[in-house]
Amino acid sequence: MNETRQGFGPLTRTGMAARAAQDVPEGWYVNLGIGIPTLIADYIPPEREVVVHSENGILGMGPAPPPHQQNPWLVNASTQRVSLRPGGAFVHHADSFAMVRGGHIDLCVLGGFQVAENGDLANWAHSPTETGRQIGGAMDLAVGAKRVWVVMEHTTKDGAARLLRRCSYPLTAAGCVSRVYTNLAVLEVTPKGFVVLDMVPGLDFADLQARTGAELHRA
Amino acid sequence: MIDKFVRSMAEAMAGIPDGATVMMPGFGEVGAPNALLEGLIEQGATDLTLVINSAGRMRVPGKPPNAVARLIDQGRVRKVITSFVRANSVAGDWVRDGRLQAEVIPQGTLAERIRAAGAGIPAFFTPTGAGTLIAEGKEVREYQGRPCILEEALPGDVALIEAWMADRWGNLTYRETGQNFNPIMAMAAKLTIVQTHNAVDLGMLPANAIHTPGIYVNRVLHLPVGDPVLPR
């Protein structure tokens, strides 16, 4: 509400995909994370040939089918129930992970809880002791992929930056992310650090470098 | 003649010991062999590890815990290797405890261990986890440019596998997304028991088509069981 006051929407998460959609070229082989990234396939004009690789063993996955055409043995990785596209492939999972680890995915879009200035990614705990430990793919892709872009929120519900000079969580890889998009602007990782390549209308460029918890740079 | 079939749950679970490293494919109930594991809590063997991708789902309040879970629950795992503990689910709140020791690794790791094993590579790098908590205590060398981890293969004792067709020379065909974790984890157990939808003559599966030949099978249970429930 208060951001709305200060003349600027912050997208929301199907704008943050949309967003990230946009920027995916035809031919690529990509992987989408669980969240938000999944929501991108959705904003890929079917015209555009993109593989969409699914790490429990998919390669040309496609849209959630009609109620009367659900096949209960086709499932995405977070075990919604998905399409083949003519031309998919069904593999194992050390196949399926050998496209990942072997360099052969374009692009993979992951969630996150942190990125660096460096382009260190952390998206899997919130501290080296949790019970809970939800590493699944996220290693793999994070290291495997050609270039690695997250979608995230730009700041914790509480307001707490994601985008830091250094992570606080534990790494899921070190100088992994390439691009971010988050609901206030899409940001490259660079050797210099951010450089900001894009934010919501209204917003400028002091106001998102105050939310940021790493120096940012102009395009 | 090689029959490989055997004709009761009993005669599939016969002599799996206390202290096995039990092998658990399936992505969401997809591949998973739900009724081998119900065989498996009623055959009684205790301190197990479990190789399995998910440690269990999260609680939801009125459903039941699925099989995997109630296995932990009654305290007959020692360890689980996964990709995913839960901190809302069971396996989490024995972890929490200190009564069930989790290893909890990258899921590329987890698959490539389990193909390494079945392929006798008994060790190899990668530079998955390097940099990160799960690299403590590993090797790490640098190869081409990045540093790797040194990751060792992982044999199980048993995998129970869930096939959609298997002839009796035990080659088997899996549906869709039901291949997931079946035909490495049918390489790498000793002794490998699968159960099948569909039982078909010798002969019958295209030879192009078979996914996991038969030398890596040792019993086989035919069981219709019906298409995957999934938990949403």
The other form holds:
Amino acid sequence: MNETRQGFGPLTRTGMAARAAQDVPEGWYVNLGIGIPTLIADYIPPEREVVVHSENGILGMGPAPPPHQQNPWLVNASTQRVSLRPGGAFVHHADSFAMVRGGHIDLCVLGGFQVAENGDLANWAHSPTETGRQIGGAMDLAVGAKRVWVVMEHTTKDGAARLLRRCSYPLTAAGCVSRVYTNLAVLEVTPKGFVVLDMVPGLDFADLQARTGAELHRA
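Switch from the form predicted together with its partner chain to the form predicted on its own and print that structure.
Here you get just the chain by itself.
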């Protein structure tokens, strides 16, 4: 990790996406959820065999194209302009979700509001009484993909922890998350809780623990 300033510096949104992209293994079929995860496609080198899936019906999605090569009809699930890698395909929406529900996606990377130490994910609403928000395809992706990674800010804008012993927001899925990438660290979800795999330079373990609502464990 880089992008340090005085003491330590959190990663930017693109920095978080680039860090997660480093860990995607060769040969995996990967769904990228709405928000920061969609940026991961921009950091997968063309020589790497990673097949990116978008729930609106793209298999073999590429990075965001330069402005002069944009196709207004080629967009991802966030309605962002994207490209198609050689060999890529368009599929019906129902077939796209059949890939997800059938367990054919190796990895889904989602954004999140909260992740609990047991892997519970909340990424669609801030309270049980909130109106005007929908859970969408995240529910299918969270339970259908073989693995779920979450990319999100480590704390809220007010400094409240997003990594918790238990989620206080409505759940998207229970026990689905295996790894979390934040602007401060990379954490594995294990039977004993969050295990810290990596931290931004200049940040020590105690500082990270102070910003986390669950006990952290050293790798």
